[in-house]
Each structure stands twice: as C-alpha cells, then as structure tokens.
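Below sits a lone chain in structure tokens, taken as the form predicted on its own.
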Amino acid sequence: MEKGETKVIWLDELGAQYAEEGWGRTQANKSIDGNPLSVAGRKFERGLGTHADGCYRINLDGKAKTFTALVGIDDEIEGNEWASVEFSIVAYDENNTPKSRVLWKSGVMKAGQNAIKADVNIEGLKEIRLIVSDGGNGINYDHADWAEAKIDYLGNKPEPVKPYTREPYILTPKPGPVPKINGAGIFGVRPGSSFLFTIPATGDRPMTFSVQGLPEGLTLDGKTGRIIGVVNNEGAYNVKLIAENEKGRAKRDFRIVVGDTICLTPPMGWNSWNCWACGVTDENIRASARAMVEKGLINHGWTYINIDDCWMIKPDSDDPVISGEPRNKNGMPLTNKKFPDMKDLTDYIHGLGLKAGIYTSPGPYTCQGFIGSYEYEAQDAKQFANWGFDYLKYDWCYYSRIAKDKSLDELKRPYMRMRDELLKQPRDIIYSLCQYGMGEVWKWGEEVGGNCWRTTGDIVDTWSSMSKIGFSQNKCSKYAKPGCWNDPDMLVVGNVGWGPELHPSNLTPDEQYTHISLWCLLSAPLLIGCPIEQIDDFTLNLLTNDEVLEVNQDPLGKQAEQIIKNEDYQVWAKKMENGSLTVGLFNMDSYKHKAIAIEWSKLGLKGKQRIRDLWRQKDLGIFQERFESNVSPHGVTLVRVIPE
C-alpha cells in the first residue's frame, strides 16, 4: 500500500445529486424529506438521506482504504411500520463488468432500529456501489440514511460516477398537412348505450369528415368528426372513415362492435391526480379538456378527462369549501364547492368530443378522507350515469378497514357489488379497479366486471419506481385482452407534483422514451398525469407519435412478453394484428450506451425481416437473422419487425 498521510472525504461532499433513488431527491446532511438526519433518536450532522431503491456509485483508484458509515431508517417516518430496507456495499472490478462482490450487508432493517455500523476495507478497488434495497415489501416509507459516511484514502480523491443524461430531444416527425386518420381501429359499445366517438385525424384544418356504412341509430357531424347516437342491434359493423381537406383525402377501415364487451382497446386520456391531487377544481378539469383539443391530442386518439379524488364532501373538515352534507335526502352523492355543477362539467367535456371519468372508493371514505360509496353503491352508480360519466376509477383504499381479511372473496366483494350497479345503468361506464395488485387481481379482474385493474402500487417520477413497475408486468401478460387490461398506473411525464407545486418529471429524456414505449408494449391504459395546458414540445412529442400509440391500440389486444432479461438489458416483444412484432430493446444501465441485439430465433422468426424505427417513423432496412441497436443509458429502441 502506498505510504503517506491518509485523507478523508465525506459522502455528502461528493454530491447528493449523483445518487439514484426510488422516491424524492437524495439530500446532503438531511433526510429525504429535508429534516435533520436521525435514526432511533440519534442525531447525525453528516451523511446522505435517500430512499429505496437507491444506488450511489463511487470511482476509486485502488488506493482508498476504508469506507465507514452508520445506516438506518430515518425517524421522520415514525408510525409507519411498513418501512424496511437493506443496505449493502458492493465492489465492481476494474473493467466495470457485471461481475460484482458484496463487501457488506446490513440485513433487513426496520423503523426504530438502532443504526448499524458499516466498516469496510476497500483497498485495491476501482469502484464501490452503496445500495439501498427494499426489505421485500415494496418501497413505501423506505427513508434510508447513510449517516457519518466517509472514505479514508491515499492517492486520488474518490469521485462520484455521474449518471448519464442529456437535454430533451424530439424524435417524432410533425404531422403533415395531408389528412391522416389515427387512433384505434375498433370501438365497442353495448346495445342501447349512448355512443360518442371523435374521428382522430391530423392534417390542415378546415377538414371535413364522412363515414360509409354507418349503422342505423348513429349520425356524424361532418365538421367535427363526432359520431353520436344509439345502436340497438348487436353485431360488428365494418365502416370506412374518411377525412378530407384542401391537401388531400384519407380513408381508414373501422369496426364498431355492438355487444357485451366495451373498452376493446386500452383507454387513453388524462387524470387529475399526478398534477393537482386534492387541489383539483372544476376549472382544472376544463382547462385540461380544452388543451387536449387545442394541443391536438384528440387528433391522436386521446379521449378521457378523469377527475380523481377530492371532488366530494369531506365530512370532518372545517374548510367550508369541502365540508357539508355528503348526500341528499335520497342518498345521492353531493359535490364540494370546487365542483358546482357536475352535469354542466360533463356536458362541457362531451361538447369538445371527449369523455369524462370520475373516482370513488368502495369504502365509507376515499384515500383522502372524502365520502366514499360504501352501502350507497346503487345511488352512486345512478348518479354517475345521470351526471354523464363514461369512466369510473374505484379505489380500494379505505375499504381495507371494512374487509374481514385479504381472502379472494373479500377482495372481490366490493368490486362485484359496484359492477352489478354499473350494469343497470343505461350508459357504458369503463370500470377501472384500483386495488394495487392484491390477490393477483389480473387473474380475476374480468370476473368482477373490470375493464382494467391496477397491478402495482402508485408510481412516482423516478427510474426506480417506473422501471420496477413496468418491467415486472410479465407475470400478468397472458390475462390482457380486448376489454381487459393490466394497469401499471399513470404516466409520469411533463409537469407533475401531486399539487399544487409542480416540477418537470425527474425521469431523464431517455427514461421518458422508455416509459412511453414500455407502457405501449404492455397494452396499458395511457393516462397523462400533467396539466395538458402546460405541456411542452418534448412531452407533446412523447404523446403524439401515432406509430408508437398504434402499438398500444392494436385491436389484437396482446400484451408484450419479456424475451430477454439480464442485469444489462431487456428485450420485450408484442404480437400485432397484422402479423408483425413490435420489439423494445431496453438498456438497464444508467451510465453507458449499450449495443443490444435480438436474434430472430428468440422471436420465433426466420429469414429476412424489415425493421422500422417507430419513434423516428423511419425504415432501417432489411435484416437477416438478427437486429442490433446502440441504446442510450436507460433508453430504448422501439421497432416493428415486419416479415418480408
């Protein structure tokens, strides 16, 4: 070992901004929530406050001596017994290959447990990684502290490894002036239910629309492209949509299926929670509805404008805006003062050619303590239909205090009860089950009447959260089909923040491309979580690429399957109705570009295949036996593989 005076560098001096975390932002000398570092009542002056799943990489020159720290769960989560984490220190070899060696582990730690000391010999090492993983029960409240963390070293000063990032970049070509009809090629409606469909088309305006073969009971507004009415006879009606302007004419085959199944493609729309949370108002909803039209998202198939929690009365509140009688004398739910007229609001949304969604809970209260639907399911379903809603998010939340246990019968019970009431209404209402994947809901969501069902906990705008949720969906892929969709939660692109203070998504540009690509491959419901009126060009590019959205809206209704999974990269593939495959090549490394290849044999293919880059909307050529792409850190190459 080199002789000389040993120097010390503290972990907080290296820069908290270079940490990766599963929630929030890592802070120097403070907890993840910005409080003084504290574990089991012991205060610490120095260290990093972070959150599982987290990682901090440090470059060494082989001359460092020791890494020491006191680790534990921060006291700020007092009362949340869910928290559990494991700290580990891992060595990587000189060439930074996937070969690693665990130097030290804390074991699973719980809230209130005394800090544990890590004292690790790091002589001769080129890199160490400080890792915080969840304790096996998810990352909720996993506020983790690396307290009094420091490195004793000789030679060069240790340096943080900085994750790769770059400025937002736009891949999607702008739509041309000639008409092009986009969106799903199929639409389901029950006999006798109100029908509303706006033909999504890009191109210069003014534009006129016509439809050949429209079934009896439906009419078209030729200026707006809105089809409305009621079809009473079951059957599949093959029609042709036509859009014309001064620059040209577009035609597209379209299938209207009148029968028992609705939601034949995953819902595409907007939800208020990720931006406004409980600050949501009538005007927030109207603003995003207007913007969906003005920004042109409606021309790409975006349809739903959904109100989340906090539109109702909060019985125990002293705020006059949200307090009051929760129901009228007939038991019908009442709105708080932020929503003065629900029927007027849904009429406004429908008048724009869009559809409206609402939220409640099967419990007596919602997640935020507002009035729920427990024992008023019949009144609430009727009121939602009377108001004119087209979508219901039904959030388990408070029902956990009603359920006897976590048995399948108890998990199903409240959802079947509301299903029965929804089916009595003379209106199609998409039924979205929000119960976080309990009891493997993807196996029985269809049985209880669901059109889509949450498969995970809530998403936040970090790589750890988004990737852990998205890349864990292979387990439920075989249960997705028209009318039945696995829901890995809403999109976290654009400005988010859960109201009222918003911030640009913490996902890097590459991670946002991965997010949209993966959700489209998964045939997931696509619900925008940012205020659409604030949307920037980069986010608009993410949400208006018709070739990418076509993957999500493919009528075959298959969910992608995981073809390759390893530490460095993953490959997912989705079967399409026209016989092609959509393939996503995902780089799981946050620091380095990676050449990722897929052999045709892995996809069940042979011979020549044409490859089309969907984000760039560009053919890449004919490939024999395999395709390879250089993929950005945490990025994606999304292609269609088309037989020649």
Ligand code: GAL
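Positions refer to the first chain, counted from 1. For clarity, a rigid core is taken as the largest C-alpha set superposing within 1.5 Å between two forms. Source: prediction; values computed, not measured. What changes on going to the form predicted in complex with the ligand:
- Once both forms are fitted on their rigid core, the CA atom of Trp600 lies less than 2 Å apart between the two forms.
- With a cut-off of 2 Å and the rigid core superposed, Ser38 has a Cα displacement that reaches or exceeds the cut-off between the two forms.
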The other form holds:
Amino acid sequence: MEKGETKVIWLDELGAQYAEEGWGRTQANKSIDGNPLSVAGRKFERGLGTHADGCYRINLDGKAKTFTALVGIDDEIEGNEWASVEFSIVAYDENNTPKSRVLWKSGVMKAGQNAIKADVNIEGLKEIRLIVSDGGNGINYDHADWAEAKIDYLGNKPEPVKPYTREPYILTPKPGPVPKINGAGIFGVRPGSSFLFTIPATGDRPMTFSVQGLPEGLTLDGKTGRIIGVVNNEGAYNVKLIAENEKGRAKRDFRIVVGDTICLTPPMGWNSWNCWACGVTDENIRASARAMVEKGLINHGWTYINIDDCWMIKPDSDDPVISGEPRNKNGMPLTNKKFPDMKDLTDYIHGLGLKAGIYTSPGPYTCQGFIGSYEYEAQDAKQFANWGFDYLKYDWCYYSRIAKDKSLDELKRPYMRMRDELLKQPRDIIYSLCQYGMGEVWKWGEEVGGNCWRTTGDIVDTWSSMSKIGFSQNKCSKYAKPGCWNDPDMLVVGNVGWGPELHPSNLTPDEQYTHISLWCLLSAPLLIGCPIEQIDDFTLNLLTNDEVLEVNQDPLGKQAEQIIKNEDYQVWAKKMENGSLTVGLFNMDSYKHKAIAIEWSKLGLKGKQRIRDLWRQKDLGIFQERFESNVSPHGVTLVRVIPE
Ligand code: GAL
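Having seen the form predicted on its own, the form predicted in complex with the ligand:
Whole complex next, starting from this chain.
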C-alpha cells in the first residue's frame, strides 16, 4: 500500500469487548440481543450493537481523518416504543482544558426513527469517545446501533482504549479454626412473636454453644446454636453468646430487644429474582438454602431465603404448570405447580436455621402477571404467616392501574393496608416496600410500616447500572436507622441472568469489591442474587468478610454520607457505633489507577488515627492529618479509621 493512502478500519474490527454498556454485552455486527442490526426496517451488515449508557473509546495519533456511522435504535425492541437514546461523538484530550469537546450529537432518537448519519472530521485528535446516553428517560430498552461505523485514517491504526480488568483476586484471609462469633450484635423481636436466631460462628466443627442471660421463653440448642421460643415481656436483654470447640472459645455481647421495632440491622440473605426470575422452582430455593449452610455463609450472618415473583398462579396463562384457580374458596392464595407445598418449603428453610421470604404485589397482578393481593390483603397476610414466612417484598407493579394518581396518599395507601394485616399475624414479618423510590419513599417508608424500601429501579450487572444506583444514595442517607433501611436493590455478584440462562456477573472483580463495599457503607439490605450452590471462591470471599459485613450490620444503623464527589473519584464515610468511621475511597475511572487522598478535616477528625484495610483485614498503620491509597480502576479501598 502506498504511503499517504487513506485506510479504513471498521468499529466492529476494533473489538466489541472493549465497549462499556449499561445492560447486556455489546456485540460486533449484531444487536445487543444478538439479532442482525436493523434500524427502522433497514438492515446493516456491520457495526456494533450496544446499549445505553454506552461508551467506546478509541485512541488516535492525530492522523485519522473521519469517523462515519449510521446510528439509531435497533428494531428488536419492537413494542417498547418509549425507548430513546442520544448518540454523541466526543473529542478527548487529557492535556487540554476542557478535556472533552462534543463533535457531533444525534439529538434524542426514538424507536422506529430512521438511522441518522454521523460524518465527523477527526483530524488532529488523540482520542474520540462514542457515547450513547439514555435520552433522558432511563435506560429501559435502549438498544443502540453504531451501524456501518468506520474510521478513515492515514497514520497508525486506531486502537480501542481497553477498560481495566484483571483476573478475580482474593483479598481476605480464610476464617481460622478457633471459634469466632460474627453477625449483628443486636436482634429485635416483637413480644409474643416466634423467635429464631442462629448464632453465626466460624471455626472448626463440632462446636458447642451456650448463652448467658437468655430471657425467659427462649431456649438454645447447644449443638446448632439456634435460639428459639417466644418472649412476652418487652425490654432489652443483654446476653453473652459463647461458642467452643477443640481449638478454643469465643464470647460475644448480644442484645435481644423485645419491642415494636424489628429488623434492627439490614436484612442479609438471598433472593431468587436476579438469577432464576420467573423460572424459579421449589428446588432452586432449597438448593440455595442448603448451600447457604454448606458453603458456610450462615456462619457470617446470612439468614433470609426469599422467593421473588412467579410462585403464584398466572390466571391467563396457557401453561398448565402455572395456570389454574388463583385462590381457594376462602380466598386464600394458591401456589402454582412449581411450588407443591409452601409449608414444607419453609419448614425445610427453618430446619436449616434460616428464614424464609415471599413476594407479592398490592395490585391485582404482579409485574409478571401472576395473581396479586389486591382486595385479598387479609387472606394473603394470614396465609403467608400460616406458611411460616418471615419477610414480604411488596411490589407496586399493577397497582398503578388502581391508584387514582401518584399523590402521596395514593402511594402510601396500599402499603398501609398490608402493614395493618401483617401486624395482626403472630409472626414478625419484615416488610420490604418495592415501588422504585416513587414519591421519595425514604421520607415516609417508616410511617407506612416499612422496614426497607427500594429507592431505585431494578439493578443489572453492569458498572453503569450498579454505580448509578449506588453512588446516588446520598439523598436518602439521613433516613436510614435501625428498623428502616434504604434499599438500592439486590446484589449482582456471582452467576446472574434472570433465568434460565445464567452468566458470571459482568462487573469486573474491582467493580464487585466496589459493589459490596458500597452496599455495606449504605447500610443496604444485602440480598445475594446468584444461586448459592454455584458460588465460586472469589464470590464467597466477597460475601464472607466479617469486617466488611460488620460495617453493614453496625447497630448504630447510620448510612454513609458522600464526603467527596468529583468526576474522578468519590469518598464516602459511615459513622460506626464504637466512634470509629468506615471510609470508602472509590476510583470512578475505568482505565487508570488513581491515588485518592482523604484529609481528616473533611471527616471531622483530628490527630492520630489507626487505619485498617477491611478487605485485607490488616492494619496499615497510624496516620496523621490524611490517608492516601492507590485505587484500581472502578475499584475501592475500604478502611476503618479508628481514633488512637
Ligand atoms: C420488579 C422488581 C424486581 C422483581 C420483579 C419481579 O418490579 O423491582 O426486583 O421483583 O419486579 O417481577
């Protein structure tokens, strides 16, 4: 080829794997769902199929000439006409001020709109970024195509900028053989309600348990560490938990608070949705429950095994497995054939020392069109209690067809209705509101009896989704307290996928450390979303670091506050009961390591502080005035700052 001749490189040749996207995985020459690229009926052979929020970075040497593409929303989203995206092409140069400059914008594009041509002069540039944003209405169904995208260039071949990722790496030492008691130091129960608490302890088995100062009505099984019974008298009981084995003995203070407030620390458990979604079966639930014990998660305080949507009857379904009469003649809810015996299932879960959760909607139907509780709230609450459930997720969904409007009264009404029914039951049932944050639910979730409330739409396993949700929780920080938790949705670590096909989380290992660290700082409910029986060593390490979980379970119940926020990094700090702080230093950059510093003055501290790295469970030394750490791209350094 002659010198000076213009060459062409197609975007799909650069590699789809280097794209960042808000949902799914970007594909070369296919839509994000794997169909032929197609915009408003026009098919394209080449290009990238991606999803908002998306970013593709390309390094240039100043000698590239033009970037051209035809952009639009892929036809595969048919029927979801609200999808809208905006494409933009941005020049970026770290050494310039400002660093970025918009070269071209498509304007907000709608589903079904013809592809728009981008033809941009990129001469002299060092980097361009191909951005897909959500068009202002969230990322749902934002399947976006960069069709026939190519660069004409003279000098070196344009290269994708590769987001940083590395192999999974384990930071936390394994628990030792000597007994150690973990989990929350406090537990709330209503007077007269049935009590179940399993002492979470690591260390070699066999282990024997004893408790000093157990209130009247409770008994301990010394072999399993399970405390059961009923306490009738209100009060705070200070007890001592003891665990012993051949190697040693552990003793820990524990408070049982018998009163009106339950859920004194954020619930920790598992939920079926982020893995099995509507494919869920009784056996999926049992398998995760069993693995919760066999893999040892129960020894770190993990407790709830929650069934999400799709256990009930779907009245208009043709599938004999899920269709049928939704209720018996007394109006009590019936299960579909995938859940042959709910009582047997909760007995199984309780028999393992765990607790059970269930799901429904205040509307006539759930999100997936199964029967909801509307006008049967009394029967449903009673049946859930009869079956032995300890947790209810109550998901708005079809209630939007009942509510007159989105006024606060209408938003609150269905949640108060079910609260009244739950309180009549002889069991403590944690009440989890799911209505995606409407009407700033964090301001009134407590008033309608909620123990936790979703503050956002659904999470998926991408950096864009997880970080957008997690780092936007400062608005509700001050409303979190014992019994009342902001819920930024469930965890997306391990094998996820909304069933039946699962895939390893698309979050990088560093992003997963960030996810767990942030959710612990936020005092968020921790609900594992992958099949526990499939958990690998990396994921197990993420979920069983007691010093990290202790941040989440701290009895003071404060949620972290955002101390620093800029484009490059964020610092969050959470007040702990013992007067220390937990601080997370988060690198927002996908590509570069960053030295992140926090000054004591920003944390309201003075003088010498001991710093402990929580993921490594290691003291880093005594620091004066400030602490600095080199943090991986999209990663975190999580430390306890303890006054000396
Ligand atoms: C959504 C909810 C999800 C899941 C799903 C079930 O509304 O946010 O967490 O429960 O419904 O259909």
